[in-house]
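Next up: just one chain, as structure tokens, the form predicted on its own.
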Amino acid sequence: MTRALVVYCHPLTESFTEATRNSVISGLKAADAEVRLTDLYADGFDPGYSALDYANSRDGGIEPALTGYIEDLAWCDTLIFVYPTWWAGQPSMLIGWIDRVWAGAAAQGDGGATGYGLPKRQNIKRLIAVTSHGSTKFINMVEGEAGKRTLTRCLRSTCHWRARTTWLALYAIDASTLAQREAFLRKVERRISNLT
């Protein structure tokens, strides 16, 4: 059975990103997956990487506030990020989660570590991003697709060596029609439901 951790990042309720998260959850339920949801804004997650975080990453310590997040990361075999793309990348809240939780997992020593001190998450065999962009795909390509690279290259390289990545993005959302947004939500649910 798939064990999916959904990391959701948006400050507003009733946003398109929330609707996207709901499509992800529906797709996972249709696939009979076990699901855990992390809502970073609802949790009041502190994205700031502090001197204590740095010291912990060096000496193997862990901040108690991160323990639950790290346990969820160790539990899952599928990691799904749902967020809006801002300034060509992930929101600062999500980058903070990557910095603090991913680094915290490395400090704990779960799954070993790469030569660069990043966690080697052997348990994660599927990495999925579901996002929206205000700009077109062409503009994102010109900008270098930094957000996509962060997930499909950087994080992917620290997961299981055979981990697969899936990138589901709605481009030019600011100019999209209701029909286009609804079609994207159906596509997300369908793709997620076919994970297993």
Contents of the next structure:
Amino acid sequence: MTRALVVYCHPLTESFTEATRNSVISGLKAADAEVRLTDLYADGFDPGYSALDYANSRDGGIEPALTGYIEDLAWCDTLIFVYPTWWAGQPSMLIGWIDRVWAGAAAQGDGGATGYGLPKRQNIKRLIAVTSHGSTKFINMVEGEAGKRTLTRCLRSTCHWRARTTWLALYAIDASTLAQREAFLRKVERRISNLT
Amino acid sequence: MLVLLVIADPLEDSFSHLLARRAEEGLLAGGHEVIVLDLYDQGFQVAMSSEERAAYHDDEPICDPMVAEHVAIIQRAEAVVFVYPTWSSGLPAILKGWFERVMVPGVAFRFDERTGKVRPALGNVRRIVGISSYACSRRHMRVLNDNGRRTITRAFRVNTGFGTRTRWFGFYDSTESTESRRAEFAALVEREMAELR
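Given the form predicted on its own above, what does the protein look like in the form predicted in complex with its partner chain?
Full complex below, order starting with the chain above.
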């Protein structure tokens, strides 16, 4: 059975990102997956990697506020990020989760460090991003697609060696019509329900 | 030139802070005026708040007095220098948050009312410099894609002046570095910053 962790990041309720999250959840239910949901803003997650985090990563200590997140990350085999793309990449809140939970808790990784600070996450076999961009695909290519490559290259390289990545993105949302947005929501649900 | 120096590193005795000091010395020696923003030291709020997100497309997208101060500086700056450690191939969250919260509509760019397209608004910035340390090798970084560097030299750059030039100083394999290699790199940064025109 698929164990899916959904990491959701948007500051407002009733946002389009929230609607995509709901599509992801119903897709996962249709696929009979076990689901855990992390809502970073609702949790009031502190995204600032601190001097204390640094000390912990050296001494093997663990920040009590992070234990639940680290446990969820170790539990899942499918990790799904749902977020809006800001400044070409993940929102700082989500980057903070990567800094502190994924990378920062290096001492708790199952396969040791990987030479550039990130611990191995062998349990993750599937990485998925569901996101929306204000600008077009072309502008995103000019700007270097930092968000996409953070996922498909950097994070991917620390997962299971056969891990697959899926990129589900709605570009040019600023100029999109309601029909396009609804079609994207249906596509997300369909793709997620056909995960396995 | 008025140079804005932005530092993002949680450790006060870090290599980033040393590099920032040396860069500042170089810039001052070159006759530039320097304003330093140490994001961790200032207690800069990392993530965009729900209040800020709700106001983002309004006439008043700035809700935090600290952000307003930073906006006043960036609108006068002719060069911006970023100093940070690269984590997970990208910017530390606090620096990414700085872009999200300070570079709002009306500051970094404007939405063209007629076409709905985004137009640059930081024509005053003519030079962008990045100084970053990497735990991995340059080759490995190339394979992973240097997402922090791209965010600065591409996504940020398109909002600045048309002929803006960028410089990048990458210190690779930082975890295996020797004292002498670090000193050499710091000296290079200081020398190059003194010659920034």
